[in-house]
Structures are given as C-alpha cells and as structure tokens.
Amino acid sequence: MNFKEEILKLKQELDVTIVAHFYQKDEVFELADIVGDSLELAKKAIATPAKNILFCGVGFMGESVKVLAPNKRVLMPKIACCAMARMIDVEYYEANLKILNEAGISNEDILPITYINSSAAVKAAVGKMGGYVCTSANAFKIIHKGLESGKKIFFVPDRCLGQNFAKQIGLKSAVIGIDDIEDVKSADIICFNGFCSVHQLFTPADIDFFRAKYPEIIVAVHPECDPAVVDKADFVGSTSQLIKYITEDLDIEQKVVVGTEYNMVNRLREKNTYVLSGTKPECPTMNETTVEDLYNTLLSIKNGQFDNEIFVSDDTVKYARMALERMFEVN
C-alpha cells in the first residue's frame, strides 16, 4: 500500500488538520498542514477551523492543544512520551516542594515555572500555585516576570534550561538532588533535576572538534544543552530561533554546526550545515510516529473509532490553562 497516497485522499475527505513538530521524520513532516515547535503548533492548531486535530509529536503536545481547545478532538498517530516530560509527575513535583519546605522555604515563597515539556497534570499543579508555563523561546521573559513576585523560582523539569537562563540573567541557580541544600536555599532559581536526553549528547569536546576542523565555523545550540556547551556557543536559541538564525541571518557559505535534534538540522540548509555530535542525535520518541500510524489514525476518524484520542480531565484543563494563559499574557 502507498500510505502517502492514501493519506492525501483521506485528508481531502475528512474534517482534519495534521500538525507535525520539527523533530518528526521527513516522511511524516511533509504530510502535515501545519509545522512548528511545540508552542507554535498549539497556537496554530487551536486556530484551525477543523474539528479534528491529528498531532504528530509527543504526548504533552497533544495535551496542550486539548487544554487550550477542549472542544476539539485531538488524536495522535502515536502517543509517544517525551523523556524529559516523563521525568516529572505530580508526585515528584510535590516531593521536591517538600524538600524545599523542610529546608525552610515555604510554598508561599515559591513561584513555580514549568517548561512546556511537561504533562498537563504538572502544568495544572503549577497553575494552582499561581505559576507559569514557558518555552525555550520565551523563558527569559517569563522568568523575569516571575522574579517580580519577589519569590524564589522553582523551575521544572529541565535543569539545563533553568541554569542557562539564570546565568544569562546573572542570577544564582541550584539543582535539587545535585547541589548542597545550602546552595539550593540561597539560589534565585531552583531547578528540578530533569534534562533532554538528546541535547545531553552534545559536549564541549564536540565544539572543540569542529572549531579545530573549521576555524571560522559558527556554533548554534539549543538552551536545553548543558551549560558547559551553551557557554562555548556563538548562538543559543529555541527551535524556531535556530531555524530563523541559520536560514535567514547566515550566508549560505557560512559554515554552521548545530546542537539540536537531527531531523530538524538535516532539513535546514543544502550545504555548510553540520550536526554537533559524533552520534546521530535523533529523538527516539519523536521518531516513533510513522506514515502507517498516520494512515491508521486517519482511517479511524473515517470509521468513527477515533484511535489514540487525547483526554484531559476538566479540573486539569482548568488549572493547566491558567498557567498557559499567564504565559500568553506575558508573551
């Protein structure tokens, strides 16, 4: 069976919009009606008139669309789980708050901020405490806004993002479970000990290798990378910021090496673009979705079965939406 042809036919028949994250495989990515990073996709998906949203990404992304547009039916060809998002759940979140409480920091003195790479349940827990969601593109703005409260920022789940933005602002950060509790107590931004397994593949030695081989090369990385990598880079930006910088701001003859997911880097430019790793940095969960999965889910819509539909409880929608809307107000 030619899945691509069948998918194109079903798209014409059904009231559906297919959205795909930049990290998806090329054969899935090219079939999407809307592409982007996690926040772009959520915003564009809720704006589409289609009743059915078919989301090619990872679970928290489908949940975000459902939270923002509970009237739409959201389905995923594969409900893959972002490894970073899976590192934190409400139980871990509350356990970390308890550690802070026992160290003498009350919940009234804490403002939580969660990276969008988290479950709807974690976003809801943050929302209940008056906190915010952020993305890698707007984290600087959101953290600045949060600091106006005079409270300590509890940043979850990506320690690297929290550390990198703290350093950029000139504030002290510490990681629960890694740093001494006295350092945690004195930090402005207290980070949960989570990370992106893909962006942890990039090392300072990788940057040294490319600089030695191509002295004029530009190093561009995502802020989910380790602070030691970010410190040595020429440009640091979110997925969308990296794409704009590399495809619009750099001359095509300028060599650039990029520290982020392989599929996105591979389709950036025709030449002079390299991946900052000796191994292929593919996100395993983003790459779970196949064109066959896409076809089968479309077929389930046609048959009225609606496979892999995303459901979020009303209470979770209420509080997770609060945290997301606070982000939109700042952004």
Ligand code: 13P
Contents of the next structure:
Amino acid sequence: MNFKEEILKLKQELDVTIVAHFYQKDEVFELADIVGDSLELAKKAIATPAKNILFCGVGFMGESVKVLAPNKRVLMPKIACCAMARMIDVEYYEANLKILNEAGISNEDILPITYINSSAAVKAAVGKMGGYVCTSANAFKIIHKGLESGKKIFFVPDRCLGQNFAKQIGLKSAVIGIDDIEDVKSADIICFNGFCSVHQLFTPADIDFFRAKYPEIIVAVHPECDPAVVDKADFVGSTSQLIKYITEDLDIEQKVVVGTEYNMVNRLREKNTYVLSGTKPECPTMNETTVEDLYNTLLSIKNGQFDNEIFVSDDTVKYARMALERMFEVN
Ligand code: 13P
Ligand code: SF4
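Target state, the form predicted in complex with ligand 13P; input state, the form predicted alone:
Next comes the full complex, this chain leading.
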C-alpha cells in the first residue's frame, strides 16, 4: 500500500489536523499540517479549528494539548513516552519534596517549575503548589519569573536544564541525590535528578574533536546537554532557536556541528552541517511513529474507533492547566 497517498486522501475527508515535532522521521514530518517545537505545537494545536488532533510526538505533548483543549479529541499514532518524562511521577516528585522538608526546606519555601517534558499528573502536582511549566524555549523567562517569588526553585525533571539556566543567570544549583545535602540547602535552583538519554550522548570530547578537525566550526547545542557540553558551545537553544540560528543567522558556508536529535539536524541544511556524536543520536521514542501508524490512526477516525486517544482526568486537567497557563501568561 502507498501509505502517503492514502494518508493524503484521508486528510481531505476527515476533520483532522496532523501535528509533528521536529524530531519525527522525515516521512512522517512531511505529512504534517503543523510542525514545531513543544511550545509551538501546544499553542498551534489548540488554535486549529479541527475536532481531531493527530499528534506525532511523545506522550507528554499529546497530553498537553488535551489539558489545554479538553474538548478536542487528541490521538497519537504511537503513545511513545519520552525517556526523561518517564523518570518522574507524582510519587517521586513527592519523595523529593520530603527530602527537602527533612533538610529544613518547607513547601512554602519552594516554587516548583516543571519542564514540559513531564506527565500531566506531574504538571498538576506542580500547578497545585502555584508552580509553572516551562519549555527549553522559555525556561530563562519562567525561571526569572519564579525567582520573583523570593523562593527557591525546585526544577523537575531535567537536571541539565536547571543547571544550565542557573549558570546563565549566575545562580547556584544543586541536584538532589547527586550533590551534598548542604549544597542542596544553599542552592537557589534545586534540580530533580532526571536527564535526556539522547542529549547525554554528547560529550566535551566530541566538541574537541570537531574543533580540532575544523578550527572555524561553530558548535550549537540544546540545553538538555550536560553543563560541561553547554559550557564549551558557541550557541545554546531550543529546537526552534537552533533552527533559526543555523538556517537564518549563519552563512551557508559556515560549518556548524549540532548537539541535538538526528532527524532534525539531518534536515537543517544541505551542506556544512554535522551531528555532534560518533553515535547516531536518534530519540528512540520519537522514532517509534511510522507512516503506517499514521495511516491506521486516521483510518480509526474514519471508522469511529479512535485508536490511541489521549484521556486526562478532570482533576489533572484543572491543575496541570493552571501550571501551563501561568507559563503562557509570562511568555
Ligand atoms: P523542544 O521544546 O525544543 O521542542 O524540545 C523538546 C525535546 O524533547 C527536546 O529533547
Ligand atoms: Fe525525551 Fe530526550 Fe526524546 Fe526529547 S530527545 S523526547 S527529552 S528522550
């Protein structure tokens, strides 16, 4: 079967918008109506008039759309869970708060911020405490806003994002479970010990290798990379910020090596663009979605079966939405 042709036909027949994150496989990405980073996709997906949103990405992204637009039907060709989002659930979140409480930091002293790469349930737990969601595109602004409260920031689940932005602002960060509890107590930004398994692949030695080979090369990385990598880079940005910088701001003759997911780097430019790793840095969960899955999900809409529909409980919607909307207000 020619899945592409069948998908194009079904798209015309059905009340559906297909959205895809930049990390999706090329053949899926090119069939989407809307593409973008996690923040853009949440905003654009809820603004589309279509009743059905077919989300090609990872689970927390589909959940965010459902939380922001509960009346829409959100379906995912694959309910693939981001490895980082899977590192924290509400129990772990609360267990970390308990560690802080036992160290003398009460919940009233803490303002939680969760990276959008977390479940709706974790976002709701953060929302209940008056906290915010952030993405890599707006983390700097949201952390600044959070600091206005005069409280310590409890940043979950990505320790690297928390450490990198703390450094950028000139503040002290510490990671629960890695750093000494005295360091945690004196930190302005206290981080949960989560990380992205894909962005952990990039090392300072990779940067040294490319700089030795091409002395003029520019190094651009995502802030999910380890602080040791971010420190050595020339540019740090979210997926959309990396795309803008590399495709609009850099001359096409300027060599650039990029530390983020392979599918996105591979379609950035025709030449002078390298991936910052000897190992192909593919996100396994983003890569789970195939055109066949896309076709099957569209067919399920046509047949009224609605495969892989995303459901979020009313209580979770209520509090997760508070945390997401606080982010939009700042942004
Ligand atoms: P963006 O918010 O930049 O789209 O990144 C999401 C992500 O999962 C990066 O690994
Ligand atoms: Fe999650 Fe990392 Fe994949 Fe992004 S690249 S979706 S953070 S596992």
